[in-house]
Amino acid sequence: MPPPSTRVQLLDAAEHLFAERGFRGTSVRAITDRAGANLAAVGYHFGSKAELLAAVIRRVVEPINAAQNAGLDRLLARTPDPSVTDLVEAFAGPLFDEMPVGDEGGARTSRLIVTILGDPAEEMRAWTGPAEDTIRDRFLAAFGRALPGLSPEELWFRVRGILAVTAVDRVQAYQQDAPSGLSPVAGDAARQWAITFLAAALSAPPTGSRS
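Structure please, single chain, the form predicted on its own?
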């Protein structure tokens, strides 16, 4: 098998460093040193550190988005109004598929998603484009039909929680971070637990409606 190209080596190095240090904490020199490339390689292959970040995130996110889109298509082909549980499975299931426990690539993906959610750098939010907007809007519309009592703002808050819960769980599972006497749960059990929990959380009454 031929060695990976310089472009792939830069993507691999940047994914690791961005996930560990964030955007501002990662220098171009650190990326090129880890990739074994010269300092000009980032500019040559990507144009800038911000464009390299966008390429790293898209490489991770595009397979997830494609699976989410396909899952929603299958649901809507069966019924125009899928249940909350089915929608959560279509949205969260691909996250578990792309972040399996015991897989270094899955661990990097989960760490990167956690970094995207928490990094204050504007570049961590500026990478999205029409494809990501379309998937977000499709799921928000479907969840909105299933949960008509929620305001758009509270619905978006809860849907963002799916990403946060799933990514943090995958990071902790990979790191074997569990209380004494408990083992991290991998595979289908963790996926089904997450879907059950998240569907219940999304389906809770709107805030302020409880007596």
Given for the second form:
There are 2 protein chains.
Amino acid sequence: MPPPSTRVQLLDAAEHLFAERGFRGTSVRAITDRAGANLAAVGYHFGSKAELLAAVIRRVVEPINAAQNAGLDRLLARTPDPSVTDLVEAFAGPLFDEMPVGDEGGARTSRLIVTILGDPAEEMRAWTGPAEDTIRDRFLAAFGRALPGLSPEELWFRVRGILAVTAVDRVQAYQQDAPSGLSPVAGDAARQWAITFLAAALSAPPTGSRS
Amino acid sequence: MPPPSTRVQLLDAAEHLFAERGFRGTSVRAITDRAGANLAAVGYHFGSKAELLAAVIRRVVEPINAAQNAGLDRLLARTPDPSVTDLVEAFAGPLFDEMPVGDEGGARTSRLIVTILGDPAEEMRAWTGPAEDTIRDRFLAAFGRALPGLSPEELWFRVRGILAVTAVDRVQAYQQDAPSGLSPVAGDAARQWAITFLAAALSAPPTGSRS
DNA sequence: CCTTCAATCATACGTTTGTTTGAATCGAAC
DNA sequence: GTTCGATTCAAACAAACGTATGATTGAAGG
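Having seen the form predicted on its own, can you show the form predicted together with the DNA?
Everything in the complex follows now, all chains and molecules, and the chain you saw is the first one.
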């Protein structure tokens, strides 16, 4: 059952437009026009605009989830207690690597992710499945072993920081005006900076502890 | 010219609704209904929905900007080269402290900020003035002195990380499902965690350096 | 009492929105 | 050559949208 071309062209068009203008800022007509399809195609293939969004998100998130899981598997096969830096690399790396080709440094996809995470609308959080929870729990457990003495709450705070930094920073890097004289960041440079930044942040001593 | 009550009630209502549903997800009618005002009141007092948004943002951002500037002044009056932790505190602290009362730990206002930062729409970036650039440049310079050896690009990356962590983390803390068994973060605990997290992250050795 | 002016009001306009409908089209199976 | 299921199509739908208009209010000033 090879998916008919119209289906993936709708997904491609929607992914571009949702990233560029947000969910509410993108009309079904704009999507079908860009895809060269009929207006009713969205209803036929996906049921509604919201379900089209869910399909778009799933297509973007699935390879990231898979790479995060595989990376953690690889790490745990080598040693039961990986270092913080290795864990950060396994978690944040796919957020840079698993981006569709043609997406300038992942900026467009990152913007899509931020649009999703930041949008308060209900439709935006309907896509999460058990896969996300599993990955989160696995990494939380591994980080917990690597960072003893950290309360579960503060650990959770720090792990959330990883997503915040990787996603938001890339978006801002491309859309917000940088100080004059700064060239736009190269994709792989940002990747290294993020790992450095986050490994140090995760490794900070627990907040309560005295120097 | 004490502002007539309708004006501030529109600002209050719009601030709530923009944070909860985003700019495009909030209708002018919803704002005027919540404010107990007439539909035409937005056009009369602000000109358009977009200008109302700008007014809302300015009202939220101005005390934050002022506190950041004042904090940096206080720091520089004491020593010409403040520590990284002090700078982080001066920059990130107001993002926690300068939140309107009644806003649960600043979650609503943070969500508004993220909604603004993440929204690709043009209207969302029309409000920035010279004040934001000035603060950014002042802190960049101070961080640059405290962190010699860091390239301007990586420094800029790290400073942007401050905003990403403080804003996004708080939003996620309240809207995303936490792992079971974790109680919601207390406001001032998150503040300390963020400072710890960010001070360590900012202080990381430059990415290029060995061991 | 009359004017003045800022504020509020009900109402309407023209678009654009997401979704639905029923007919048309197409290739493959029989 | 006909039937059939899967697509695509033009068209229409009601609802919601931002904005503009002109009348109405109500207190202040002369």
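Note that the structure is a prediction, hence the values are computed from the model and not measured. Residue numbers count along the first chain shown, from 1. Throughout, rigid core stands for the largest set of C-alpha atoms superposing within 1.5 Å between the two forms.
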Check: L17: CA shift of at least 2 Å between these two forms after core fit?
Finding: yes
Note to self: If the two forms are fitted on the core, does T26 show a Cα displacement reaching 2 angstroms between these two forms?
What the structure shows: yes
